[in-house]
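Listed next as structure tokens is one chain, alone, in the form predicted alone.
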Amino acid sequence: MLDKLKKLQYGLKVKWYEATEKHTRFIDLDGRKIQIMEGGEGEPLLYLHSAYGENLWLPFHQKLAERFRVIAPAHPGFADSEGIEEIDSMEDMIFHYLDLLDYLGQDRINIAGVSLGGWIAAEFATRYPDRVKRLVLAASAGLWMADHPMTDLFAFLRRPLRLREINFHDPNSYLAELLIPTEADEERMAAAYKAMAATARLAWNPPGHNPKLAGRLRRIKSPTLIIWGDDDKLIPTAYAEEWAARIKDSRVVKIKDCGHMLMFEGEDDFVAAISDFLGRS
């Protein structure tokens, strides 16, 4: 019963934020329409997305809000930002968010990106690393260990029980059955399977990194945090000493009994981390 409750509770918050101030709009870059949320005052901070594809004003957007001008684009094929169709590599990701940022008039900003968004937002580090004020990877994607070799997502994309496992430190939590559901409708089915998709086209073969990407981390000039949850199945917890080790000016922060899924399973100590982070002079 209380699940119940906190599922409720957490579902009415996202409902009331959407009603009480019109976070989304759209752009129009370059002939494609692109999905972009915005939201708070303050310094902005780009936020960019998991594959998992939190591209609706959630209470980890909200919270980051109080203390920044949250800018969170969906990626070209998620929600319903288009031109994943031109998008065969993360070279042609980052030069999308090259273009974005130049219309929007951010010439050097913070970037925080989790999952397979924090594999975007190191790529796009090493490239134009001027153009990054201060980096927030979390749970990221993009590097390879060979003695912990990440699990493949796309194998369990129909299995949501095992899904919740691999993404979540309490399976049974119930953010864990509001995210994952074990029977979905049609609706989020089709929205899953429309980012696995786009997710595919950066990181299915080789699967979840770049092999070029470890060599080129050196490039990153902007002081770098990173954020893992303790029990990550998805992407394990060893990862985050392997970006430090790479990364100079970087350091670690682990969310304690938490999984892949930190925005949501260690939301508070996802969001005190960033925000002290990017408070620092």
The other form holds:
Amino acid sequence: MLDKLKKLQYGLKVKWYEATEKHTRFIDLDGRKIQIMEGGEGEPLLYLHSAYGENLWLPFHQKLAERFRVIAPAHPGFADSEGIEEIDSMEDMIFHYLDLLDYLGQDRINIAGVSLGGWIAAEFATRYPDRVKRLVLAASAGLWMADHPMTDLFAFLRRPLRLREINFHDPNSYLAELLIPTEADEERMAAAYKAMAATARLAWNPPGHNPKLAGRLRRIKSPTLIIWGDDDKLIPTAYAEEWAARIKDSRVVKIKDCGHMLMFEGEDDFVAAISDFLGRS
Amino acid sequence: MKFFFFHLMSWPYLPDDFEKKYDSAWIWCPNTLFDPEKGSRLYNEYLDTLVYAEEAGFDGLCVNEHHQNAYGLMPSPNLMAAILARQTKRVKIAVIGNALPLYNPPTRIAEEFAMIDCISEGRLIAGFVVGGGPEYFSYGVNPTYAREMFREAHDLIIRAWTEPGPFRFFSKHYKLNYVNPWPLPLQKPHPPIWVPGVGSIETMEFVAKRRYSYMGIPYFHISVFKRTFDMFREACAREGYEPSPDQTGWAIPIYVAETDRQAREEFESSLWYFAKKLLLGIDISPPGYTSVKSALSIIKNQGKFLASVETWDQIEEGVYAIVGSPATVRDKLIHYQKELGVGNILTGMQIGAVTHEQARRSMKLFAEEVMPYVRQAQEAPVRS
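Starting from the form predicted alone shown above, please give the structure in the form predicted together with its partner chain.
First the chain shown before, then all remaining chains and molecules of the complex.
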């Protein structure tokens, strides 16, 4: 049984890697190399990934690509994207995405961000509201509720079991073990460490939020979809209502039996909610 | 050959079942476990022990900085050094060190070290450290800047000590229009600088380039120290020189009693207290605190770290501590000091829950019946 699982995991990994290669290109953005995955046809959708660093072409990318032209860059410091030395704050990250959208010739685009990516998307939308067509914030970081503190992700980096508990509704699922393995190989450990270091650059202090953001959310003009797992132990589900209360044209979709990693654990509902929301005229 | 008495000032009163109830003696280890009544007595006893080390014949004393933990109760080693500056007359006072990125502006370190150097009449050894991983959780300083803040703060402090003020200092993390510390250190151009390290090549190169001293941080297998000091000597060779004995130091827990058996009986529980309770959580490492390469190598070396050791035989085999009669300790120290080629031995003689009385007895035996022989052996030609 165990061997079979291992084989399956290996098989999946190989497919992901192959697909990733097919969908990945590198661009030179003012001297920094940036990794971008692209796929699908139709309306462009900028996907901003989470602190996990989902920079392989994964099933949820593929499903979104059946409806949209998915553009999924790796943030500086993640995967093979360079330029983390120039990122000291969210401000720098927003300029980075301003540069990237200009490079891609996207004047006004749909943006979906998960967790760290949601935070970046929301910050971008407060500064450049006219460049965001529709906005999707999924299990987004960026706000702080004293009554519902976020869990300190950084405290448990070398405790895979605890990490799975924080990130998944079902920490014992095959999926959870696959995404946060008990024993990772060196390559994966290195990638995870890099991802967490790049996240810490922005999210160490204040932890995972910008105290100024809440007051700026009124500037967002675009219709906004807020998606949350109903069992998010990293950024509690209560945050969904907080975002909704602060963004004028917003609605909330919650995914049942789903933790923080909703693009994996709630994959179908996640994709359906985005497709439904962006598909409206 | 110089002998330093290195104190951590550990909290010795953690409950027996501590490691079953708690997952760390650091960061979030509840401070309700700290009892100020006991703490008050403890600080005074620990300081007495440090003062006694001068009387016993040690060449220097070491104190260091840790925050929010049971492992070491010196959030401010400079306070301890200031007391020792007044209460001792002869010994070097090594603060190893101040965690540079935790001070903003780091000019504070230039000032406090200068005060200690003046008060002690030039006996300060100034230690600079990045600070342990847990400190970045406790102080909220962004760990992804740890290394660059360390370097910038170092440059600021050295310039503050050597360049007439006022001057302007602008770096990425520190922007000061007026750097002009009063007082300045007594030692010229500045006090000797020691940098403790766990084996990262970046730190060694930093130290080698500036001809500072490199202190090997304890609690690793002897093979790790061997490799570390070899690497340091190679780093110096690349800078075109051979390091002097003063430039290397080996920190090692030591306990001496009349016989080997007695030494082990008295010391073993303290060592396990240290390894299983106080070291619990010392490895909680924030992301970006080291390079990816260093982070992976730390994980790989985990098996050679005292916290992973389970038996007394492993302690002996890996030389995690040197424990025994004066003759045993003498032989081992002479052997390993030569093998490592170090000029400073930083003895940890009151680690874990070693009591005040035990420490005194062990120090006395060590000073009278070990130190002179090791000094003599070091001066004698090496026999092969």
